[in-house]
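Form predicted alone, single chain, as C-alpha cells, below.
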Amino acid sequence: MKNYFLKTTSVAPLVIFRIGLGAMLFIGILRFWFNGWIEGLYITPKYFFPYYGFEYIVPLGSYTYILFFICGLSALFVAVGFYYRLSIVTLFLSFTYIELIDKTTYLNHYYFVSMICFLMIFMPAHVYFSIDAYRNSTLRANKIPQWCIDSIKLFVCLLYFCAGLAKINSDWLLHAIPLKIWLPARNDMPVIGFLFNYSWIHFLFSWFGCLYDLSIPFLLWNKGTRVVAYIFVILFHVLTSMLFPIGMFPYIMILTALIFFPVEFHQRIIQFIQRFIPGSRNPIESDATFIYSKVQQYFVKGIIFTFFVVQLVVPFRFICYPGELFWTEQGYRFSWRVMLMEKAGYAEFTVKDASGKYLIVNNEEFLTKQQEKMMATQPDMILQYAHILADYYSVHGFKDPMVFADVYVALNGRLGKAMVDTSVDLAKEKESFGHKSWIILYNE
C-alpha cells in the first residue's frame, strides 16, 4: 500500500476529465435556463419537498437565476482552470444546493455530479493546461499521484456495479419489467421501433442492461478489452438517451469513461486542443510532479477513504428497513437504482379537526403536476405534504387539524394497492431515518 501511494502518473487524464466535466455542466446549465425549467421547477411551485436533515436549504425565488448563473460560471471556470480551487468548491456548493431544494427533481446523475465535484475539490486538476498554471509557473506539474486518477475510476466502477446488482431482481430479469411497459411506447422510433413490440426484445434489453452494468467497469479497466468496452458504453448510453428522457446523464457517462484510457490518449487530445490556443504552454514532456504536503496527504487521504466508506454503505442501507424497497422507497435514493420501476399513484387527503369539520383537499391548489405525481408514490413526500396541509389549514379555520391520506399505488404494472394506513393522522407523524410504520407493506 505504501508503494502504491508513492506511484505517480501523468496529469493528462485528470485534465481532460476537468475540461469535459466543466464544459458538460456549463452546457447543462444553459439547457436548463433556455428551456424555462428554472422557472417551472424552482420558482413557480408554492411549496417544496426538502431532504430530511437539509430543511435549511430553501428556495430562493427569482434569485434562483443568480444561483444558476453562479453554478454555470463556476463550471466554465473549472473547464478552463481559472481560480480552480475556488471554482470547483463553488460549483459543488451551488450545484448541490440546487439539487437539494426539492426532492421532486431527484435524479441519479445529479447526485453523481455532486459527488464527482466533491472528489475534484481534492484533486490537482489545475496544475497543467489551465489558466492557473499559465499565470503561475510554480504551480505547473505534469505528474500527480496515481491514486488521484484511480479514485475517480473506482467511483465510476462503484456506480456501475451497484446499478448492476440492483437489476438482479425478479421483475427486471424474469419479467422484463418495467422495460416491457416502456419500450412498446417507443415503437414509432425510426428503423428499430417495430422491434420494441416483441417480448424477446424486452428480455434482451433487461439482461443486457444487467450484465453491462456488472461487467463494464472491469472491461474498461482491462487494457485488452477497453476499446470494445468503450464502444459498448457509447452504444448503450446513446440508445438510452434516444429512448428515455434522462437529460445529460448518458453523455456525462460517455465522457467519464474516457478516464480509463491510457495517458498517451489524453496527451494527444491535449495536443489537438493546443493547436487552437495561440501561445499555449506547459509542454507535456515536463518532469515536474505535484506533491501534497504531509498534512495535506493525511487530510486528503482521510477524506477520500471516508467518502468511499459512505459510498459503499449508503446503497445498501435499505436492508435496515422491512418491506419491498420499490414500494416503501426507504433507502431507495442515492443507491444507483436507475430506471428500475414504474409507479403510478393516486393520493387523496382529508383534513379534519375535533369539531367535526372536514374537507377533501384539491392537490392542484398546492402542488404542480410534477410534484403531485411524485408525491403520490413516495411515502416520505406524502408525509411532508401532510405537514404542509396541517400548517396551512391550522391558520385557515381548523383547530389542531388532522390529516388522513387515502393512497393507491400501482407498482410495475400491477393493480393498485393501498399504501397508507387511512386511520393514521399523518400530521402527528414525524420524519426520521426510522421505518414509517403507517406504510402498508407490499405482500405480493
The other form holds:
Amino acid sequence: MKNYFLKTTSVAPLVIFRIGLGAMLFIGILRFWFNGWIEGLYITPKYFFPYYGFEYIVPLGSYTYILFFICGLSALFVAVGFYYRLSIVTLFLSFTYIELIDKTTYLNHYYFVSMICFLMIFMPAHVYFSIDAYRNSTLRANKIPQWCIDSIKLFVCLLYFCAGLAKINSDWLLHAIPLKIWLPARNDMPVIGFLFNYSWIHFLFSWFGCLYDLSIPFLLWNKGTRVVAYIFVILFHVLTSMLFPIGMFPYIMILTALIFFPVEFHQRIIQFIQRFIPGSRNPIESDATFIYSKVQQYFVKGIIFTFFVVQLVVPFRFICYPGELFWTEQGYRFSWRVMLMEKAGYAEFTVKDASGKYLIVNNEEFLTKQQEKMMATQPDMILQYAHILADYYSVHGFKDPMVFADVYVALNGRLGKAMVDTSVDLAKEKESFGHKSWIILYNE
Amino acid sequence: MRFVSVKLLALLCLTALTISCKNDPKHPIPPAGTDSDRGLMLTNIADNIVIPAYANFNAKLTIMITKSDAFIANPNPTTLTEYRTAWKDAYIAWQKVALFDFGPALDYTLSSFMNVYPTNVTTINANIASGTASLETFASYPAQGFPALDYLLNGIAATDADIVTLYTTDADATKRKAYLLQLTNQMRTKFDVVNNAWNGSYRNTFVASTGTGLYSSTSLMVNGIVFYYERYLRSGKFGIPSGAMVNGTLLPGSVEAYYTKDIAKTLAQTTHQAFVDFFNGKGFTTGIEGGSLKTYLNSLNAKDATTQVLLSETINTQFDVVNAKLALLSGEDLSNEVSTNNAAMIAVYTELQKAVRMLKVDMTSATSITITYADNDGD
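Here we have the form predicted alone; I need the corresponding form predicted in complex with its partner chain.
What follows is the entire complex, opening with the chain shown before.
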C-alpha cells in the first residue's frame, strides 16, 4: 500500500482530462445560455426548490447571468490552465451553486460534474501544458503520483457500476421497462426506428445497458479490452444521445473514458494540439515529478479517502427507508440512477382553514411546467411546495392555512395510484432525513 | 489475459442477446406501418376528424352569420328566432371543434375569441356605446363570441318584444346592430385563419411531424386536448360554477349559455362525446374508427400491470362513467342545476377529474411524449 502511494506516472492523461473537462463545461454553459435556459430555469420561476440543508442557496435574479459568466470563464481558464487552483475552485463553487438552486433541474451528470470538479481541485492538473506552467518554470513537472489519476478512474468505475447495479431490478430485466415505453416513441427515427417496435429490441437494449454499465469500467481498465470497450462507450453514448434528451452527458462520458487510455495516447493528443499553438515548446520540458508537501499529502489523501467513503455510502442510503425506492424516491438522488424509470404524476392541492374556506390551487400560478412535472412525482418537492402554498395563502386570505395534496402517480407503465395521504395537513409536516409517513407505500 | 477478456466481452454480449431473444412472445408489438405508426394516427385525425369537424362548424357559422345579417337588416321576432336557432346550431358545432386546442387554433388562441364565459355585460355595453372598441384586447375576450351573442339575443331584455325593440326603436339600436355585426365579423375572421391553415399547408405539417418530442404533432395534440379536457370541460363547465374548486361558492351565473337556459347540458354532452370520439379515432362524417390515441396506446400494449386491462379500455370505461353522470343532470339549465341540484354538478366534476388524471398521467406516460424542454436523465 505504501509502495502504491509512491508510484508515479505521466501527467498527460490528467492534462487531457483537464482540457476536455474545461472545454466541455464551457460549451455546456454556452449551450445553456443560448437555449435561453438561464432565463427559463433560474429567472422566470417565482419559486424554487432548494435542497434540504442548502436553503440559503437562493437564485440571484438577473445576476444569475453573472454567475453563469463566472462559471463559463473559470471553465475556460481550467481548460488552458490559467490560475488553475483559483479557477477550478471557482468552477466547482459556481457550478455547484447553480445546481443547488433548484431540485427541478437535478441531473446525475451535473452531480457528476460537481464531484469531478471537486476532485480536480486537489489534482496537479496544471503542472504541464498549461499557461501556469508556461509562466512559472518551478511549477513544471511531467510526472505525478499515480493515485491522482487512479482516483478519477475509480470514481468513474463507481459511477458506472452503481448505474449498472441499479438496473438489476425486475422491471428493467424481466419486463424491459421503461425502455419498452420509451423506445416505441422513437420509432420514426430514420433507418433503425422500425426496430423499436419489437419487444426483443427492448430486452436487448435493457440487458445490454445493464451489462454495459456493470462491465465497462473493468473492460476499460484492462489493456486487452480497452479499445473494444471504448468503441462500445462511443456507440452506447451516441445512441443514447440520439434517443433521449440527455444533453451533454453522453459527450462528457465519452471524454471521461479517455482517462483509461495509456500515456502515449495522451502524449500524442498533446503533440497534436501543440501544432496549432505557435511557439509552444517541446512537450518534454521537464523531468521533474510533482510532489505534494507532507502536510498537503495528509490533507489531500484524507479528503480523497473521505470522498470515496461518502461516495460508497450515499448510493446505498435508500436501504434505510421503508417502501419501494422508485415510488418514494427517499434516497434516490446522488446514486447514479440514470434513465431508470418512467414516472408521471398529477398533484392537486387544496388549501383550507378553520373557517371552512377552501380553494383548489392552480399550480400554474406558482410553478413552471417543468417544476410542476418534477414536483408531482417527488415527495420532498411536494412537501416544499405545500409550504410555499401555506406561506403564500397565510397572507392571502387564509388564517393558518392547511394544505392537502391529492397526488396521482403512474410508475413504469402501471396504472396511476394515490401517492400521498390526503388527510394529512402537509403545512404541518417538516422536511428531514427521516421517512415521510404521509407517503402511501406502493403495494403490488 | 488478453484473450480471456475479449472472450468475456463476447460472452457478455451473447448472454445479452440470448436472454433478450426469449422475451414474452405472447405480446408482440406490431411493426411499423400498423397502429404504432403515429403518422397513420395523425393522418386519420387530420383528414377524418379535424378538417371535417371544422368544415361542419364553418357551415353552421355561415348560416348563423346569414341569419345575423337578416336580423340586423330587419329585426323582428321571426328573424330573432331564426337567429337564435342558427346560433344554437353553431354553438353545438363549436363544441365539436373546441377540443382541437393545438396547431393553428392554439397559435391564434381561437377559443379566446369564440367562447370566453361568463360574458361581461359591462364591457359589452361599453363597447356598444363606444362603437369603436377593439375586440383584440384581453379585456374584450369576455365581450365577444358565442357568450356575448347569448346575452345580446337572449338576456338583454325580458321578453322577445323588448329585445326586438332594443334593435329597432331604442336610441342605441344602430350601435347595437353595429356591434352584432362586429361580433360575427370577428368570429368569421378568427375562425377562417384557423380553418384555412388546416386546409392549407398545416395539414401536411401536422401529419409529417411523427416524432414525440417537444414540438411534435403528437405532443402538441395530446397536450392540447388534455388541457382542454381539464381546463375548459372540467373546470370551466363544472368545477367553477359548482364551487367545487373555491369555497363551495355556487356561481350559477358562470355556466355556459347562461342566458338561453335550454342548451348548456347539450353543449357539455356534445363536447364530451366529441372528445371520446377523438380519442377513439371515430371519423366525423364516416363514423368509422381509424388510427387514434386508442389504437396507438393498444399498439404499445399499454395496460395495467396488475389487472392486465388495456389502458384504452380503462379510459373508455371512465368516459362512460362521465357520460352517465352527465345524463343524470336534471335539465338543460345548468345554472338552475347549480342552485337546486348541485350534487349532480359535483358528481360530473368528480368523474371528469378522474378522467383528467388518466389522460394526464397514464396516457401521457404510456406514450412517452415530451411535455417540457430541458435535459432529463429519466427522473
